[in-house]
Structures are given as C-alpha cells and as structure tokens.
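Only one chain is given next, in structure tokens, and it is the form predicted on its own.
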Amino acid sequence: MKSEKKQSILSIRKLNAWYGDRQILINLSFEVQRRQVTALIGPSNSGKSTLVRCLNRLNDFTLNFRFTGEILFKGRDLYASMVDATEVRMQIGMVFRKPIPFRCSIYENVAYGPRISGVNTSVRLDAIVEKSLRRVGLWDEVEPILDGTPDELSIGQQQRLCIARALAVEPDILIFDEPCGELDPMETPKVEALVRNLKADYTLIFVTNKRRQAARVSDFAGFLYCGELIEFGATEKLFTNPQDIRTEQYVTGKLG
C-alpha cells in the first residue's frame, strides 16, 4: 500500500512570502494529496488568496513579490528557470470568486485553451466543449445558445461556465478561491456537488472563509491565521478534535 506522501501531488516546504516589506506566509509547510480536495481555512487576510496564488503561480504578475521555500509539483520545483509559467496555470488552473467569462461566445469560451494548446478540428472541440460543459452540469441548459454571450447567463451559471472553461485543458490540480462567494443559496449546492464529484478524476484545493461549507466538501483541511498554517490535516479530525487551541476557536465561531 502506497504511503500518503507517495500520493501527494503537491508539496509546499518552509513558504515564506512577502509583498514589499510586508510578509504574508510564515513557513508554511503540508502535502496535498491526489484526488482529495483539500480546504484552507481561515479569516480574511491569513493569507489563503496569496498561499494558492503561489501554488500557480499567479504571483509572478504582482510587483515586489517575494518567496523562499520550496513548491514541489510531481517533485519538481514549480519555480525552476526551465519550468514554463504558462504551462503550470493550465496545469494548475483556478476558479475565483468572481466568475469572469471571456467576451466571446459559452462556446469559445471553453474552446479557447483546447485552441491554444494545439485542438483545431472542430469535431474535437466539438467534443471537448460537450464533456467540459456536462462535467459542471450545464450542457442541457447552455446547448440551445452555444452562440450566446454569457451575459445571458445567471451569475451561478457563469461560474460553472469557468469551471467547465478551466477542465477543458485536462488540469492536474484546480484551485477554488472561494467559488461560492457571489453566489446565491441555490447555486451555492450545485458548485459544493460539483467539487465532490470531480475529485474523482482531479486534485482541488477549496479555499473558504465559510467553515460548514469546508467541512462539507473537504478530505483535508488546513487552518491559517496571521499568515501561519495553523494546524493541518483530516477535515473530520481537524474539526472534531483539533489540537491547537485557536483552530478549536475559529471552527466553533469564537475566533475571526
């Protein structure tokens, strides 16, 4: 039987992260495990939005930014000079909370990375953009206006459309930086279904501010506060028995 650390797919070691003089992660060190989904937890501003940003790469584009630490993506360094950015965001790809469809039609939509990656017949894209847009749950009710805009979307839907946008590629890993916040209840359920099921096939870190929500859809979880990885490991455990004394106040309410 394989250990968990031969299973995991991403290994973040000693991060440490500043913007300018400011430092927002403080050695932050855990595996992610294959096929699991994985939730960072936390209030707002312990550095959750800034740790998965590393784990993609996003970073890059943000002036005076600044890390040491290692992140191993299948055991090798994420930030190696030979390793292309582009590349790791298709492999590594995100969902914010925000959905932001492209200007063009919900089909260019999900066929646009396909297209860039080398995809030019249409009997292929054709396919792809079916099985993208049926993983999220939304060919039955997009597949009359393929040729729309996704302006004529409801906000739940355009999030979805990223999602299906986002698995077009084949990711390794899809990162939720808090996908439900824009949200309303009703299709809040739908993206919390939809992460279950696709850990079938996917590594996802889920990131939330929401607590029910983590324990809902997690297989790990990590706390973070003040930039620091608090405690992390098993959802169940770490909010039925947790073992520092500030994750059992901010699962119970009492603290952020």
Contents of the next structure:
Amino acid sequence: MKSEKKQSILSIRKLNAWYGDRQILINLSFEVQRRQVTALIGPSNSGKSTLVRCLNRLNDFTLNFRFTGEILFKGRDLYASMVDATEVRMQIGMVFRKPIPFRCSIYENVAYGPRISGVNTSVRLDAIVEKSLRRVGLWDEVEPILDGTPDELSIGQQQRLCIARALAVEPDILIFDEPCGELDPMETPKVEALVRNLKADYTLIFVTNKRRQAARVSDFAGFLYCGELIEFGATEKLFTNPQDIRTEQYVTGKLG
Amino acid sequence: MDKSKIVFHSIALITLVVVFLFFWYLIENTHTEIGQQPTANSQQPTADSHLYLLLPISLLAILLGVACAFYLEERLPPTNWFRRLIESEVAIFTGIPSLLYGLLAVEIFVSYTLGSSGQGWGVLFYAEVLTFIVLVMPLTIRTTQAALRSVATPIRESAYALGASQWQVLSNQVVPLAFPGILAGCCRAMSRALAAAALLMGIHTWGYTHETAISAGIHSRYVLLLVAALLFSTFFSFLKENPT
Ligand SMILES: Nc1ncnc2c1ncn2[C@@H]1O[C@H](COP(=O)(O)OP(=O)(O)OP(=O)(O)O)[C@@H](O)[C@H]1O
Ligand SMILES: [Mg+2]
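Having seen the form predicted on its own, could you give me the form predicted in complex with its partner chain?
Complete assembly follows, chain above in first position.
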C-alpha cells in the first residue's frame, strides 16, 4: 500500500467543474501512477477534455469555467496561489486531437518549447530537436527537410511532430487528448506504439473514445460517463471484469 | 506564394512608413510657417499646411487604435464593462458612412478657413482633428480585433501547453498570423483619411484663383493624396483577399 502511494504522481480529489451554471464534472477522485499509461474513456461530451484541461491549467483561459476540489501534482496543489501556471504546463504537456504545427519550419516547431524556456545555444537546440524527433520515429523522415514547413507532412507525421514538440520541453506528464481522432488507420498504430514506448520515461494520460484502443495502450483506465467517473482501475480488470453495469455496457459496446 | 506575400507586406509597410516620414517632414515645415506673421499671401497656405497635420495625426490614431484593440481583445474578458462600452461605440462609429464624416470635415474645414484670421490653432482645428480620429480609430480597432480573433484558439492552446506565457503566445504566434489582417485594417483606415484629406484639399483649391493654386502646387498635391488613398485601398483589398 505504501509503495503504491509513492508511485502516484497526480492525485485528483473530489473534483467538480462547471461551465457557467452547467456542471460538467461531478466529484471525481483518482490517482495517476508514475510511468504508467492512464486511459480515460467515455462517450462524446462526457467531460474527458474538460477533465484533462484541468490537469495542466489550460482551463484558466476559459472564462466561465469554475471548479472545486484539489489536484495534487507531486503532492503540491496545482492551483495554489504561488504556483506559476506556465511552469505547470511545462511539466504537464498536452497533445491535442488535431495536430496544429506552428507556422514555422519543422525544426523551429520542435525548438519552440526549449527556446521559450531559455535554451538558446544552437548546439543544445540541435541536440534536443534530434533527440525528440528520433523519439517519435520522425527523424529519418524529416532530416532532409528540417527547414521546410510542416505542411508537407502527412497528418500522422504532423501529429508525431506535435508529440516531439511536446517532448522537447521534457515534461513529467504528457496528456494525449484523442491523439488519433484525426488520423487514418495506417497512422494510428504508430502513435499507439509510440505511447506504449514513451511509458518508459513519462507518465501518460490518454483520452480516447475508442475502447479497444484504451485496452491496447493503457495500464489503468477510468470510465467517464456524463461527468461522473463510473469506474477506475487496472485496465485489464476494467475491461474483463467491470464492477458497474454501465461500464460493462460501455466496454461491450452497448452504451455510448 | 508565401514569398510574394512577404514582399507585398513589406511594400505596404514601407509605404506606410514613407508616407509617415513624408508627412512628418511637412509638419516640420508647417511649424516654421505657423510662427510667421500672416500676410495676405501666406494665410491660405498656412491653413493648407494644417491639413497635412491631420494625416500624421490620423496615422498616430491608427497606431493607437491597434494598441487599443490589442488591449481590449487580449487583456480584457468579453464581459468587461469597459470593453463592452468601447466595442459598442466602435460599432456605432463604424456604422456611420464615411461620406458623413467627409461632410462633417468639410463643414468644419470651410468655416475654419473662412473664419481663421491666420492665427492658426483654433477650436475648429481641434474639431477637425477629432473628426479625423473618429474617422480612422474605430475602424482600426474593429479590423484589428477581427484579425486577432481570427487566430484560432487551438494554436494558442498548443503554445500554452508548451509552457508559453501569454506574452510569448501573443508575440510569437498570434501577431505573426494576425499581422496581414492588422496591416490591411491600417491601410483601409489610412485610405479613408487620405480620401477625406483629398476632399478637403479639393474644396480648398476652389477657394483659390486658378493661378494661385497652380503656383502653390495644390493640384499636384491633390492628385498625390488621391493616388495615395487609392494605393492604400489597393493594399487593403489585396491583404484582405489573402486571409491566413
Ligand atoms: N468552453 C466551454 N463552455 C461551455 N461548455 C463547454 C465548453 N467546453 C466544453 N463544454 C461542454 O462540456 C461538455 C463536456 O465537453 P468535453 O469536451 O469535456 O467532452 P469530451 O468528453 O471531451 O467529448 P469529446 O469526446 O467529444 O471530445 C460538453 O457538453 C460541452 O458542450
Ligand atoms: Mg474531447
């Protein structure tokens, strides 16, 4: 029990969230384990994106957003007054559904994060860019066109570029919000393999509405339904022996 | 395509700067003229030089409008009372056809030149300045806000998710993308100001005898203003047609 507690890097406690008067998240509590893949599954509009956007304070910019509860990152309250939100986002990165490379070269896309956090020698930047692109298996494909624009890349390559861009700032946690939502079936396995591979060095949170995908990539999984966390636990258990009837219906495809 | 865009943007920008410097030069000259004792001959050209003062003022108003739009759009929430106040004022002022501003400007200008006994800065001159500011500033605020808003949220969020600060997102991501739109808005506002100035110049010319007008080079300046106005509206339409 004690050793398990030490493994937890992010604790979500009694989280309630609203957009205006509408409650989106209802009393969620769960733990995210270090260097594991935690999947969040659930039908559309169940509040998955809202939840993960709380975790890296991206909802700070949403005007009518409001929440109660606690989110502890390495034991520290993410929303405490002296915590700098930009530092939080540097440590808890995010990859979105739609890959949106910046309007600059492939190299500059990856170098952007390190640059703004103060790395400015070209030797170090070169090393970071190469390392990040290698990590996502894109280096060999893009090495000759590093100075070209990302528009020339396929959507799948662009998504891996966005992952490399997120890795370049060396976050502790990387959140994937439906990273394969826009990708074709040929590209999806590459990203899934990448997620499994990144687990060795990063804590991953993986949002998806494809249950099989969650079963393939994750170690822990939570089932979100209408803003409630119906069930949370080891992926295998959640998929083979769900405790709640709604979870069972969802994983067998009868619900959502 | 991208390169030609860059070239075009720089041309528009350089023209703005050159026009600004040109009018700046004229102001410098105007100052010495204001100091002079008015004679029967120098009276009219003095009023004429004040016209040139209006254009740099318009340009400053445009820059102020851009700054104002940045502040409203990026720093204040849409629910803020000040932002709502300014936005509704802007909506009212941009809703007024520029013809009406032109008429207002002419009205003030005519009574100004008729009434002025050469001592220069009168209340009417300030009224004229105000007309020009109201002519360009709301338009600039609106187009700049629209340009900033056109930079989609996801691109901002991608930068935020890498740990960029608000300032970094604004300067590295939003401004480069919104720049053509902002520049287009500035060109459009400048074209409006120049057209109004040309109108005043034309009216002023009719006040002279033909020979005086020619010797003062009024006709050529009138044409110059019109050409500049046209140039800016061309820039505007070109920049507008290539939204990023
Ligand atoms: N900025 C916002 N303001 C108001 N309501 C919002 C906002 N963003 C999301 N919502 C609402 O919150 C609910 C949950 O949305 P959310 O995006 O978290 O769902 P999701 O589980 O990620 O869905 P999907 O699988 O489609 O991405 C939805 O009903 C949505 O309409
Ligand atoms: Mg979502």
